[in-house]
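In C-alpha cells, the next block holds one chain alone, the form predicted alone.
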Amino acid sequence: MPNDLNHLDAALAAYPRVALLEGPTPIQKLSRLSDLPELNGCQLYVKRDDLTGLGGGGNKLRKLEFLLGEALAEGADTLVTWGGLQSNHARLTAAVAARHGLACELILTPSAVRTDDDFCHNGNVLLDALFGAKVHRLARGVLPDAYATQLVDTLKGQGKRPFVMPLGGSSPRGSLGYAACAGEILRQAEALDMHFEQIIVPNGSAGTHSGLLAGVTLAGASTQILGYSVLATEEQAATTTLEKTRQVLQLLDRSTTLADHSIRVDGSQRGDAYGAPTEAMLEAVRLLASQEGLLTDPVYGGKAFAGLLAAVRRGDYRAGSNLLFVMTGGMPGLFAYRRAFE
C-alpha cells in the first residue's frame, strides 16, 4: 500500500490548478466480463475518467486543470492548441475556454487513414464548433507546430495574450493531472481494501501514462503502469514515456529517480497507423458495450482494452489478479467511426 501520499499532495500543491472535475471519478468492477471463463479468473475494474462532465468528459480535463492554472497565472485570454481532426484534447480545450470566458483557436490536421464524411464532420469536429472555437483545418503536409507559432505571433500583434496548450495536453505540467489521479486511485484502492497489480492505459502522447507512473513512484506504491501504444511504435512510445516521466518527477521531487525498466509499453494493438481501426479494437468496443453497457472510443480506449483482453486470455495474469483499466473518454469518436462499425 502507498505510504507517501502526503508527499505527493504537497508536491502537486506547488503548481496553480483550476478544478474542472466534479470530484473523484468512480472505480467500478466489470462483473459480467470478470465472470467470463475466457478471462481466467482475473478481476477487471475500470476507472471512469469518461465521467467528467465538462465538454463531454475525458482524461484531458485532468491535464487541463494544471495547464489552465498556468495559463491564467500568466494572464492569458486565448487558448491555442493542435491535434488530429478528431482530437479529444482540442474538444475539451474548447469547452474549458468556453467555461472560463476565453477565446480558443484549434489547429486540426487531416487523418492519413480516414476521409469519410462522418470522420470529417461529426464527432469531436461538430462539438468544437458548438463550443465556439475558431478552427483552422490544415492541408496535408502543413506542420501544426509551425502554424501555431505563426498564429501566436498574429494574435499577439492583435493585442491578445495567447497561451499554447501542447499536443494532447501532455507537457510535463499537464501530466501532473495524472500524477494527481494516481493519488486518487491509490486512496480509492485503500478504501476498497484492495491492491491493483496493474493499471492499464492507452498511450498516445504519453501524458496519462507518464503522470500515473510519476505519481505511484513518488507515493511509493508497487502498482505497475502498462500503456498500450496507439500513436507511436512501441520503442518510440517507451522512449517518450521514460523521458516524460522523468520530467514530471523533476517537477515533483528532483531527488526521486526512475529506472529504465519501470517503463512498460506494448505496441501490439496500434494497427497500421494512428486511428486505423483493427478487428481487435472493434471486438473490444463491442464486448464492453454489450456485456457492461459501457462505451469506449475507437482510437485510444478501444485498442488498449483489446490489449488487456488479449493479455488476460493468454494467461499473462494469475487468476484473481485485480486489474484496473482507465477509461479515458473520447466517446464522440464513436460517431466519427460509424462506417468502421458497420
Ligand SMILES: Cc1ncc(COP(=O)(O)O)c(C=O)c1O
Given for the second form:
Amino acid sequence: MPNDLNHLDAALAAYPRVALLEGPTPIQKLSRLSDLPELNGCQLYVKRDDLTGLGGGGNKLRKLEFLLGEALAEGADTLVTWGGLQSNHARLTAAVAARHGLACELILTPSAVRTDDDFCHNGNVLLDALFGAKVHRLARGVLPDAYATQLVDTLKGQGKRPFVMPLGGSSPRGSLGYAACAGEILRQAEALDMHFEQIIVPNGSAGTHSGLLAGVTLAGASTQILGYSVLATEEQAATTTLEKTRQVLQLLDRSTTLADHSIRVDGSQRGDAYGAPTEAMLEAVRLLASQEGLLTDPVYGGKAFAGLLAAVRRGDYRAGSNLLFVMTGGMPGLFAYRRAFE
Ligand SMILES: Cc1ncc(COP(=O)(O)O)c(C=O)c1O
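Following the display of the form predicted alone, present the structure of the form predicted together with the ligand.
Whole complex next, starting from this chain.
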C-alpha cells in the first residue's frame, strides 16, 4: 500500500465517524456500453455508491458517517437539515436518525420547475415519512437556513439538542466521507492493477467532488476529478468546489496545497435549472437502464452521465482511457419524475 494512503487514513482517523456502510462499494465495468463503437474505445466503469445499504442508499451516507460522528460527539438528539422537496440527503438523514434512535426535522423547499403529484408526494417525500421524520414544507420564497435557525431555537427551548447539517451535508466534515472514498477507490484500482484517468461525479452542493479531490490530492494520486454541475452555474460551482476542497484539506493536512487548475467543473448538462429534465439526461438514464440494467436518478447522476456520454462521443478521451463514473444513488427520484419519462 503506498504510504500516501496511510497518510490519508491517519488524517481521517482524527475525526469521529459512525460506520454506516457495510464495506467498500463495488467497482464494475460497463461492458456493453464500453463496446459501443460511438464510445471510441473508452473503458467505462462505475463505482456503485448507490449500493450503500441503508435507507435506499446513495452518496450521502458517506458524508453522514462523519456528520453523525460529529453530532453524537456533541451529544445531539435531533438531526436537522434542509434541501429540495426531493432531497436524497434529507431522506438519508431521516433513515440514519431512525437507525440511531434520534429525532429528525427536515426543512424542504418547493421546486421552481415541478409541481405535479408524483413530485410532491412520491419518491423521497414518501420515504421521509416512512422513516418518521418531521417534515417542514416551506412556502416559496422562505429561506431554509433562516427557517432552520428559528427551528433550532424552538427545539432548544423544548430541551432538545439539535445538530444542524447544511444543504447536501456538504460541510467540510461531511465531505471527509468522500476523501475516504478516494482512498477506497485508489486501493481498489491498485488491486485491479489499473489506473483511472478520471473520476466523474455529479456536482450539487459540491461535497462529493471536493471530498474526492481532497482525498486524491492528499494521497498524491494523478487521477483527475470532473464534476458536472447540476445546481449552480459552471463558474459558481467551480468557485465553491475550490473553496470547499481547500477547507477539506485544511481538516486533513494544513501543509497540502491545491492549485486552482485542479478544479474541473462542466456546466453543460445543468439545463434550464436545478431539477429540470433535459433530453440528454433522459437518454442517459434510459441507456444505462436498457444496456446495463442500472438505475440512475434524473437530477444528479442522469445529467452527469449524459455529460460523460457526450464527452466520449466527441472524442475528448483517447481510446483505452479508463473512466470511473460514481453512481451516487437517488433512485427514488425516478418515481418523482415519472411524467418526465412518459
Ligand atoms: C443522488 C445524488 N447524487 C449526487 C449528489 C451531489 O452531491 P453533492 O451535493 O455532494 O455535490 C446528490 C446531492 O444531493 C445526490 O442526492
